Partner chain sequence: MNNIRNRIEYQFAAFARKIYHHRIKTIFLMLIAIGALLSQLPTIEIDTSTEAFLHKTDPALLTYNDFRDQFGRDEVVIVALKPKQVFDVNFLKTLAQLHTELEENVPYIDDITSLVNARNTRGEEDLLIVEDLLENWPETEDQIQATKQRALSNPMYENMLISKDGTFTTIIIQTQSHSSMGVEDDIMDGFEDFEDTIEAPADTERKYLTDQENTQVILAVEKIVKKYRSGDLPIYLAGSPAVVHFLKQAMMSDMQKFMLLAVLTVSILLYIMFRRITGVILPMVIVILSLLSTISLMAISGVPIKVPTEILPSFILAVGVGSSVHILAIFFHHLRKTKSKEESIVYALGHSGLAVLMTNLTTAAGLMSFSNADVAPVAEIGIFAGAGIILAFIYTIVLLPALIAVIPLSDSKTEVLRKNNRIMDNVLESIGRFSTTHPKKILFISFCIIAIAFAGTLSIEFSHYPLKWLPETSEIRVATEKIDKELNGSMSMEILFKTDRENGLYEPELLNRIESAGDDFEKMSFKEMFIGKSWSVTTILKEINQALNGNNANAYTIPQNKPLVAQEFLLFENSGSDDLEDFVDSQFSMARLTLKVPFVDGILYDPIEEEITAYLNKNFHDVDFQITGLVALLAKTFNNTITSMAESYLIAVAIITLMMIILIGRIRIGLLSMIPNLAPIILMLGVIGWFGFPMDLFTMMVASIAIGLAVDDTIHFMHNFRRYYEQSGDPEKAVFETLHSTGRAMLVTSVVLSVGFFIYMFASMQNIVRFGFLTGFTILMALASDYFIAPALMVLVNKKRA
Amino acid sequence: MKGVYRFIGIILLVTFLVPMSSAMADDEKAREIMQKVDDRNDGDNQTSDMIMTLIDKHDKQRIRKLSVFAKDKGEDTLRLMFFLHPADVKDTSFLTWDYDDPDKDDDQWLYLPALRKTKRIASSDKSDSFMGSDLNYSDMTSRTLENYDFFLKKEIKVRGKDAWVIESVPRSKEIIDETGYTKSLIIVQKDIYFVIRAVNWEKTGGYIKYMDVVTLEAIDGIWVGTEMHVAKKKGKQTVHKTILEFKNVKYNQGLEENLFTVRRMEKGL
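Requested model, single chain only, the form predicted alone:
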């Protein structure tokens, strides 16, 4: 299942922009690794509570609480988030239909209760910040491996675990425009094929985004990143940071498909 926790890895499957030429060729070993990352079992019929902490450059914090649901529909993934706290975002909801078909754009909708309006997220808006966090809308869906060339750069250790460092190169300018990133280095833990760190260069503003999965847990035999830090920097200064914590992670919850509709999203919990 390409569930909500996959965006811990999704945020990393972006681009490392280098001069393109016909001489460039895909790295078979790197692609094999990334295919195993993509194929890794990440459960089905998943529910969890999420705490999103937003920290500005003055260390001022804003805490948001969400309920999260995800379900497989064949090879596709349905995902729904409800904001519960604080009052200014309460009842806001976000729905994603994440398609496996590489030729089909993923669908995303954001419901804003104050306006009683549902906004469909256009491809041109997917590089925008998701609810003021350091994730953008494109980070909330899985990347299609066919859109990238991958290159194995080196092997390192992260927190005592062996890992690969992989560079990915976009196969079209449209991918760069949609994700909002121009280059990335992806760090994959070898024993479980889990993306645990990355450095992402943003397309505009000269910002660099650093991601680190601080806590990994095996829940029902499925590896989950239960705490992730994403920091946006300009030079040496951290301009913003987002901490994501996942609680009460459960699988096989018997979720119905009719939960993952715009109408149900607008109705709220």
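Alright, leaving the form predicted alone aside, put up the form predicted in complex with the partner chain.
Since only the chain itself is given, any partners or molecules it might have are not part of what comes next.
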């Protein structure tokens, strides 16, 4: 008889715990918000000038200027960037094809004018720094929502606007390895479903990255963060900082897909 009870017990456990655990794992409301963030119109055929200021802990600055072209191709994103500054890397250009499919590695090419050569860069993870900044490649692409559990933590005000604080936890070790983050807090501005702040916990080194969209503009009816500050911190100490500014942001520039090719890239601006 004992065996039977134990058997029933296990059945009960399995039938109740399994659905419970998946229900516990996520938070309906949070996911709904994130879905709306994901669905927000983020524009297409965009051109802009990007100014990247890297600031080290001794407050020394290093500035990079790039001209950026971006186009959506289905769910994928094509991006072409030409370096304008500093002089030594002027005309160096960078082409990326971000695939939505998480199983497919992104394609990246860099053209080196001093060598007159284009090199394709093989990179399988997105946790690497984007051009020496405090952003990594995963920060530059949108998250695939199915890979995360979301929890609504609280509601706060940021610069006078109502916002949700959502915790996002990767569902697998692969995602952690790929993004380099073990968890994140995402702060979403309620009225426009825009991620205005984020805190990311890095997998290695005990660093925490704070991202703050300081300037938010509506361009052609599309909300875009035109100034963003990123601080990499350890404890209370800022280790490194990046300021990202976008100037001359324009949408619907009718960019041709053949702009995003190696041949076009090698021609220069």
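By rigid core we mean the largest C-alpha set that fits within 1.5 Å across both forms. Residue numbers count along the first chain shown, from 1. Being a predicted model, the structure only gives us computed values, none of them experimental.
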Aligning on the core only, does the CA of A163 end up 2 angstroms or more away between the two forms? no
Residue shift check between the two forms, rigid core fit, I187 Cα at least 2 Å: no
Once the core is aligned, please say if the CA of D88 is shifted by at least 2 angstroms between the two forms. yes
Enter the rigid core superposed C-alpha shift of E75 between the two forms, rounded to one decimal in Å. 2.9
